[in-house]
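Below, in structure tokens: the form predicted on its own, a single chain.
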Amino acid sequence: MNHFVPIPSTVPMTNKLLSDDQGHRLGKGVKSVATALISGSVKKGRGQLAGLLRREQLYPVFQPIASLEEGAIFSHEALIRGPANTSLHAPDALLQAAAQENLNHEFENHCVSAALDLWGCLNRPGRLFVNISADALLALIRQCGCDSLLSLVGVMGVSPRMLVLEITEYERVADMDQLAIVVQRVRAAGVALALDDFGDGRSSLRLWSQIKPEYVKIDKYFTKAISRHADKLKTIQALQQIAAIFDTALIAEGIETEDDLRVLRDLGIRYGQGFFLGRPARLPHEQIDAAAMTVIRDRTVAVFPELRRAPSAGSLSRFTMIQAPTCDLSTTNDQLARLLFNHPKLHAIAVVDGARPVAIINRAAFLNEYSKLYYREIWGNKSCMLHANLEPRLIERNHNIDDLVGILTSDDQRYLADGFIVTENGRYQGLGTGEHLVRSVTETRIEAARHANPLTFLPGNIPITQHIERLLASGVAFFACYADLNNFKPFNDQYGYWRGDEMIRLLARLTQAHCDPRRDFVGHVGGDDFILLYQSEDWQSQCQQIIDEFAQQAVALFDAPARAAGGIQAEDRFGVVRFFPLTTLSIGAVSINPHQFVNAEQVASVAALAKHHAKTEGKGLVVRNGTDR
């Protein structure tokens, strides 16, 4: 446990850096460099942080940064304090003062330089991150020169290759490429360089590019409360493939709960830093918190949240449209009917005005007037704009599928006839038809229901897979359990697919009610099939607590006549009209011991075989081993 203890220095720091012990080693360039660090306008300013400075009443504080998978502190951040119980104590009153009083590169400096004093007096091991804003740094090496800096940095006792420097962006960088090139030498000199609060609203994805550090430090907002938000977990997945091409590790900010831990630990973030691991403390952190190194030990795997909604569909940017030739508003009845001749496949034309489309043509109801008697001797000659639907159905072609549903269900149907036309930024591109709308809404519907099932909104295949794999990764023993109901069929073909609905979202609400959202993962094969893979040890209780509840609460679901007789009469698959009991449910359970699996599809097959047997014997719940084959 970590205690607040004074600093270890009773002398103030301007004298202890330029004390006679070190005064022989330091020559005149590296002197300066000390007083730039904590001279300028400090000593003419009147306000309460200049005072401060003055006086050494700043000091700094220490909070570990820590390996996710094992544990153990890689580093510590030096974050800066003012005295207890007065209005500059916390780190934002400090900034907020230093820019009031134009002490904004003074109070960085002051603050480099407090770390650096204490942290060469602890002697310490592991790297020190210290925060600095671009601009300061910037005005540091331009007043000091990189390498008196850097001297300064070692006669305090510091390796600057245990040195971190933390670019803060709380104003945007104004040089970016000064600052690569500042950014350079400081790393020759075996400095390394790390980005704070990226995505924070100020962070810079040009910077990462520019300055490729060694280190990012994911803000707080999208790690806090990660393990039910599905939204943030795919940020972070997408800032680790950005990572993996600017060869960075991640740091993850703000870790503040267990559930979260174990989520970023399993995602595979690097390193992690907030109040659950260990708080700022006067003396660096010997070890994180036990109840962190507990989660971290506790090979459990996470369950990552999902979309708790079907996915976007996709765009027409996958739709094969019809390359079609256009006409314009001067085109002839004549000329239209040889260029349909010519194209004996097209449904329709498009008429543009430009580029712009303003009209379509119905194939058969053109064809259809220009072979009446004396058409064309009269009409041949006039525009085809007397044949045109005005209002054409205009399709972009990054429009989003989901958005298309409401034009098959609209009162509009002309686009079964006259199908569509497909721009891009207004401009024509091409045909489709309806019978091509209508294709591409279904397979782009049952492509995302492959993620999300749009009935219950739980995870599809695709997330079972991915859950499964991790598991079998891990090395952890789990049970993968396939639930499915006994007489659904006729139940829904006697009642509709409205109170089928209902009673497969029945099943839904009662597997995640036992179920634990931090271990045990529920998702939705399709129908009425669902998979559990239960990591918590009551699995079996939880099990039969769904099927017992099932049992009482599905009754509601059928008339009373049927309540009554225990059950309805339907046809079999077979056409055969007998009776079906109430509907039920099945859960075949296997016991999955890693080692004998190679993929998801093995323990799917495995568990789908148990719900088989589940539900050949009669019995709610039937538990095999997974050799059982």
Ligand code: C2E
Given for the second form:
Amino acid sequence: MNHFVPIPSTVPMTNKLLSDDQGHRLGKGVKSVATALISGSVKKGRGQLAGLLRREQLYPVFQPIASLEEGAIFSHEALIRGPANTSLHAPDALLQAAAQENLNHEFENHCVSAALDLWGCLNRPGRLFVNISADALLALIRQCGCDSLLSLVGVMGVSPRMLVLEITEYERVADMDQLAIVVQRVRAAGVALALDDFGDGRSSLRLWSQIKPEYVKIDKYFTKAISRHADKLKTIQALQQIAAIFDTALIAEGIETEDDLRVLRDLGIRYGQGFFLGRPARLPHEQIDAAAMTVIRDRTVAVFPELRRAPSAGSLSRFTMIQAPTCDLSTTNDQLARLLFNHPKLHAIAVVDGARPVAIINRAAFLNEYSKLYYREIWGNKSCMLHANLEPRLIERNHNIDDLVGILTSDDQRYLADGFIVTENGRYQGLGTGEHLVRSVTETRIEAARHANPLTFLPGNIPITQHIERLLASGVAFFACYADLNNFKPFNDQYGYWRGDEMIRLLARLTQAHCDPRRDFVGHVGGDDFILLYQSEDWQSQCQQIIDEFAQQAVALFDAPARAAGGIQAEDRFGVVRFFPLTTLSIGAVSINPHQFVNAEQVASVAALAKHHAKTEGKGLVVRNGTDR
Ligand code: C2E
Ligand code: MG
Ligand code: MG
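Given the form predicted on its own above, produce the structure of the same protein in the form predicted together with this ligand.
Every component of the complex follows; first up is the chain already shown.
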């Protein structure tokens, strides 16, 4: 018995919405597939779902999928529904009932058929996305063949080119190769493919690569609150790179808010779907909801969330070690001395047993002994192990540099003289010194600070540059404000760096409090330099408030005599003691017309120039035009 044949649906609930002509075509559709039989299990089934299938009480609703660049509706997804106000209204409940009543494939085929049937009657432009599990698709093609599926599509009045099969539950498929073959046959007939809910469960990257679907729908987990989660944003950016390799268009599912929509649009995700754009409805939407259209038309550039932790310094493998020769257990003192003379820069030498390092010999300590009177005559032919440190510090190449900082601060200071031996899987690789380690840690810390400032956790120079470039590319006008403290150095010298850090954190708090996080960007260039990139119209009053509130609150960081005197006595940069007023804030602001700037560096330099004017003029806020020099 062929129980996989789709059941034609007359969609009784929506029929009244259709015109006569459409109703006629619907009738034809039903007639043409009249050979399709309701399977025995549906006919005989006693369960609730079997009853719904027999009475044809399931119907599709349609949710729009729109271009995030223009807001035009590009397609609709058909989603099945059971009778309203019953426990079998939602698809999840229907799918569960189908599993319980052993009607999985019948149910899914019915959904496809119902969606095609109604869509064909509605005769609307745009594509139709139809859900089908990989399992059901395999079974359908196996039972009916690809041609019968396509003839059903045709009979329903849908062009295969307008149909997209949205494959769900693909990660459960045991035979991926078989699925890839089936899917290619469907595609050869002009039907496009989408992978649904990518990122949910064990989504198969392999399947993406194998079938290269036209669309991949990113699971709503990744879009939900993307405007606040840098890790989700980075994940989507990684998916975009994969999508570019396979030439796949991405669709972001589950867009529920204005902020998430703006971020996804600015990321360059091609299509989106979600309650904010349009809820599933009995009839296809003419256009997306007005609020979503307003966001898409508004050119305000989204501020991307930034990772608030500095990236890890990485592993030791990134730093250059000394490719030093070794000696072994049988090496004599004379041989070792020759080796050291031939390599005058070596600070130490490792002793290996096979490939395994067992000791380290310090150059200075060894040569000190070796140069003593009669040493060579007595000890020259003896093993060099006499001078070896049998407990060398061994460090594996993949060791995390952050953890190695502990070595620098530990009580065991032997590394200062001997350095350490670098190994890979316990095998000798080379030598490293404490100096190397310090340099490497410092460099990686500086690099990390370029991403996120370790004191304020605000974005550093790299994200600042990226944001300016995004603003310039979008063509929107904005204001670049450079904030800098006046008389900060004497304060820092007088009260120490701890209170200096407090003052910088105060500035970080105030700048953030006076920015709209959705459209204004705060970056920490370093030290007491901050950059504010405003798209908010009230930017000028916000800047003024930062300056005023800073002046009020910074006073509390001075001691009582300084507060009473209105400043402190401290040395200036020439070593002359003089009076410095309490620390205040200057902001140099520049209006940026993006067409006058080529890159972020130019914007940063005009903003720095404006700050310079603000400081020399002794004013809080100085506003300049982007073309002023
Ligand atoms: P799906 O294919 O990923 O469909 C998207 C689901 O997300 C739909 O739920 C939709 O109503 C919901 N959704 C859309 N926008 C938003 C949003 O902004 N926020 C949130 N939280 N949800 C949103 P629905 O209709 O309940 O369908 C659930 C799942 O049931 C579908 O997930 C699909 O896997 C399955 N399904 C639905 N209709 C069919 C069908 O006709 N055939 C098959 N095989 N499965 C179906
Ligand atoms: Mg879907
Ligand atoms: Mg989905």
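Residue numbers count along the first chain shown, from 1. Here the structure is a predicted model, which means the values were calculated and not measured. If you superpose the two forms and keep the largest set of C-alpha atoms that fall within 1.5 Å, you have the rigid core.
- Query: Does the distance between the two CA positions of P125 reach 2 Å or more between these two forms, the core being superposed?
  - Reply: Comparing the forms between these two forms, which are aligned on their rigid core, P125 does not shift its C-alpha by 2 Å or more.
- Task: Kindly check if the Cα atom of D247 is displaced 2 angstroms or more between these two forms relative to the superposed rigid core.
- Result: Superposed on the core, D247 moves its C-alpha less than 2 Å between these two forms.
- Query: Is there a C-alpha shift of 2 Å or more at D528 between these two forms once the rigid core is superposed?
  - Reply: Superposed on the core, D528 moves its C-alpha less than 2 Å between these two forms.
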